[in-house]
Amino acid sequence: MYRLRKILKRTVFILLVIFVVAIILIPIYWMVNTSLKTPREVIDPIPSFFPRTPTLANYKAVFKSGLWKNFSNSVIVAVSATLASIILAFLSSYALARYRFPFHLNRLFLIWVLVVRILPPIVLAVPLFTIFNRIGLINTLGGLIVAFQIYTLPYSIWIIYGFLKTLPKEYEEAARIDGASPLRVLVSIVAPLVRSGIIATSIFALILAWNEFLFALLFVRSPRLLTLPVVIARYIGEYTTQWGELMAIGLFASLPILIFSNVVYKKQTEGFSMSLK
């Protein structure tokens, strides 16, 4: 009876895992399937699970439209915004976690940061546009990097702050007794101890910056500076949607994040295993 119950639990668990994996992979498969179809087959009322006449025409059309330039813009903006937010969040979170401020200003700052993150981005778009227009950051990648901090910086501060609050102060005190400077303590002691938190935060911050659409649409006018989310939206028209090309560029835009997350996850897992040894 016990063995039968154990087999039943294992079977239910395996079926549940298969169900969850299927839910995750079916949309990706359908993107690949649609991207390999001709326009006539895409709009066929009877959907086919395999392309009848596979073609790479959708991918060729996407790459001929200057996709590599838009891809490089997204990489530059997303990576730069992530690095900036991680550095600023690490420094500010350390100050908030380790130093006492009068009138509980550290708590007020954390609440204010959270409020900024909760506010709809469109509320901040108009004042930001006015400020950026006066200082010459409109239609520049640098302006997008600064604007994206509204998405990435509050999130990064709260996550890294949580990791730093749980970090014992004894490690830093021991380093100071040995004569380490405050900068050395931050770089050599604190940063390695919260490395897993920084890596996890950087993944989510990169996803936020990579997928950002509103500010990229409002603050950039030149076609050569457009990022991928804005370009993807142009394949959806008022009367027609280019489904094949839309799936092709959507699949291409998803791959960098999937590859980055997988590589970082493996490196982080290797780091944990080495530390255990």
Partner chain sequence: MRNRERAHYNSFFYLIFAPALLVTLFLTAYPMATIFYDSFFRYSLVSNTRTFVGFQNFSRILREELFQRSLVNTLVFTLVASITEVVLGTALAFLFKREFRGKRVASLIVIFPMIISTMVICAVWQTFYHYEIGIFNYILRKWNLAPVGWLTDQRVALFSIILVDIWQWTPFAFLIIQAGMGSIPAEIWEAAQIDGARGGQIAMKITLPILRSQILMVLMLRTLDTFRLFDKVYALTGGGPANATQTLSFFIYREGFKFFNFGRASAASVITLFGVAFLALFYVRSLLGEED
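Residue numbers count along the first chain shown, from 1. Quick caveat, the model's predicted, so the values are computed rather than measured. Superpose the two forms; the largest set of C-alphas matching within 1.5 Å is the rigid core. Compared with the form predicted together with its partner chain:
When the rigid core is held fixed, the Cα atom of Trp68 travels less than 2 angstroms between the two forms. Tyr29 is among the residues whose C-alpha shifts by 2 Å or more between the two forms once the rigid core is aligned.
After superposition on the rigid core, displacement of the C-alpha of Pro54 between the two forms stays below 2 Å.
The form predicted together with its partner chain is what I need now, so please give it after the form predicted alone.
Next comes a single chain, given without company.
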């Protein structure tokens, strides 16, 4: 009797887990499924759960229409924005962790960084548009790299500051006594010690920048400069019947970052999850 109950409980448990995983996987499977269908099959009111005549035509079509260009835009913008944020964040966090600036600047700045994190970004978009327009950053990838700092910089500062704060000062002091310059200490002592944390922070910042939509939508107009999320949004708005192509682009935009899900999962406990958005 007791064993029967245990088996029953176990079965319910397994079914629940399968149910949860299915809810997550069905939309992703549907993306793959639809991307392999012919345009005619896609608009069939009776949806097929496997493509009847699997085709790569949608993939061919989107690459012919210049998706590589958008893909490389996304890569350029996301990688540059991440690099810039990590360098700025590493330098400033080190200063904040090791030096006391006057007027409580350390604390004020860290609070401000948190405030930025909770702001709705649209609030900054209107005035930034005017400024960027004046200095020629509208409709350039450079402008996006700068604008993305609104997300990636506060995030990187907050996480990297957390690492540096817990780092013992002894190594740095020893190196200083041996006559190393502050810059030397920073580059050859501190940086290697927080390397793994910085790599993980970069990955999180990269995901943020890769998926960013608002500024990419508002600050760039030329089709050849668009990033992938905006291309997808345009597809949804304009070519509503091309579901197959849309799903092909979606899959293409998702695969490069799904590789990192392992890191995201592993680093959860270290305060990274603070904000993926």
